[in-house]
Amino acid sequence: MATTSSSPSMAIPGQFLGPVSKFQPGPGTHIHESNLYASLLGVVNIAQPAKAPGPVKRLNKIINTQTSPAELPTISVLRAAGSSDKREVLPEVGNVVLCRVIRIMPRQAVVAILICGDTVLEAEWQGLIRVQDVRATEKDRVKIYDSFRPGDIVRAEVISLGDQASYYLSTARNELGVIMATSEAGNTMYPVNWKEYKDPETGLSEPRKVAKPY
């Protein structure tokens, strides 16, 4: 019951987990176009099937049978279990976090921090991505609305503990930015370059500050 190197240890809603040819769907997952995706935020768990009898040996001949779905490992996404004696993890300066955009304003995006490192936070902490912290170059040309939209999942770095209400976050590095976005039509989009996502259904593109593929 462990994750493999080819699958993530944590998952966010809509995150690709693997093809149905390699995994059976478990709780917290759904299938779309022969691929498995996470349905909730949590820990990825892979349960190996019970070992079936191996190939039948007859002298020098080995008879193999096709792999049935029951012989595939089951992948699930489980909500992180909290306990009363578990110490809450607080984001610190330098931590890379995953967050969801709650709302945008002319000079900043307000986000809810969901994951810090590999830890799902028991409480959602509020963060701010200010216009000057969106990218490293041409800061005077940055527009928040062209960088983020409500509902986007963003990878960011904590750069300051900020004020009492919010952490200050940055997406200025190439590997930071939007990692998952939904189009205005409600479809999951894919990145086409560092500043654009595309809706596979409508073919329309929308601007974003895109994280370098990971």
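Treat the numbers as computed from the prediction; the structure is a model and nothing was measured. For the two forms, the rigid core is made up of the largest set of C-alpha atoms that agree within 1.5 Å on superposition. Residue numbers count along the first chain shown, from 1. Compared with the form predicted together with the partner chain:
- Once the rigid core is used as the reference frame, the Cα position of Ala38 differs between these two forms by 2 Å or more.
- Comparing the forms between these two forms, the C-alpha position of Leu204 differs by less than 2 angstroms, with the core used for superposition.
- In the core-superposed comparison between these two forms, the C-alpha atom of Phe16 has shifted by at least 2 angstroms.
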Second form
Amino acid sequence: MATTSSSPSMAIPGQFLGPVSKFQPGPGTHIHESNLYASLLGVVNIAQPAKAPGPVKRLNKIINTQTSPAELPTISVLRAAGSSDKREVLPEVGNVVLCRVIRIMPRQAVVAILICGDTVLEAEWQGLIRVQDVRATEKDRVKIYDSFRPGDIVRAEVISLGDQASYYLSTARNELGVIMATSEAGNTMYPVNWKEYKDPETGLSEPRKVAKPY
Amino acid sequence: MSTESPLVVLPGEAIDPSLIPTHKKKPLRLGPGLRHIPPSEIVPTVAGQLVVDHRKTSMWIEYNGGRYIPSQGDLIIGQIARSATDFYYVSLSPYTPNATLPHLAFESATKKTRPQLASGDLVYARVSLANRHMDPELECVNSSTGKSDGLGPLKDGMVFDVSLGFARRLLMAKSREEGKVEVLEALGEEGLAFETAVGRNGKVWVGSESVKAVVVVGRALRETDERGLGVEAQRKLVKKLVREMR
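So the form predicted on its own is up there; where is the form predicted together with the partner chain?
Now the complete complex, all chains and molecules, led by this one.
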């Protein structure tokens, strides 16, 4: 490789991009022995720094500008995509997602994450809402059967990327919870209060952890 | 107050509106086997005898199904399949998933002083949670009072299989009049000393000091169930069995 000062335009995972003294690491890159390497297969972007940058939150790492005296350009590797719409969106920690309840068990509810933020996901990711993450108060007396039922649409927040099988989600805020539910008789129900949905045809109400409407 | 001639209905049959009890203030209550389709249709979902109670303005269907479906509040006899971290897996019937029974759901049970049940042991428990989305959960203690009310592990004795309808009749409060089941009382009158526990899932546990008594009681129950004996025939059967035993 004769390139000494210029970084490549396309990168494969593990490709050397530049030293840490010249670039700031962005998404798709990682540092190894004070050198920047690409983590993804894609196009290399170099972003010139803004005039007055504040502390930047990137994934889980806060970059403090005091430690980078000169404003270094940020180098990042983005997946090459035909059109920007096809870029795959993954749920990150702190995202509010919409999901459908697949299965309920005594200590957790298994859900399928359908929508992350505003984008409909191409693949359905599995999520888990544990019994202690359903509510903020009285966590030990939560009953999953009185909070969710299979088929409900739930608004939840991602609290952890979880393990190999599923993300961990939480509905422990007022505006999180069940937003759409179907009754046992098969009719769409409307919410009555924070813990009940009512079927307009039969008049029966069913317990759920209801999300506060905006 | 049930109707004089038993009315047998099939699933989906229309019910004569004159049979439905009406009351100005009390709402009509539907028991198992009936389904309400708004606004005014009441449809049976199982085949059986339609029973109407005018005093309580309720109606339900007495049926003898083959498959036990757990419902909340039922008393059942289960067998411990295995023990997990916090609960036992209890088998209610060979064709359904196991129910869970928490380790501490016994009277005055703490982590140190709880009954240690092995796989294969029998328990008399109540269904605390049953719905079609989750496996049933059991308890051996009344969660509000903390007393066991006769629930808990069953030692010695023997379990006999009976039909679900017979188990329900045995569990009725007035088993002699309404259930037409007198076999247990008759056996007691003959001088046999035994105790029984009836599980709604079609199991009856019989325990006694003498093995012969257990066998006689079990035979009497089985014959009454299989042959559908009436009260008089039950008494004759009991007399015959006790005579054979002696």
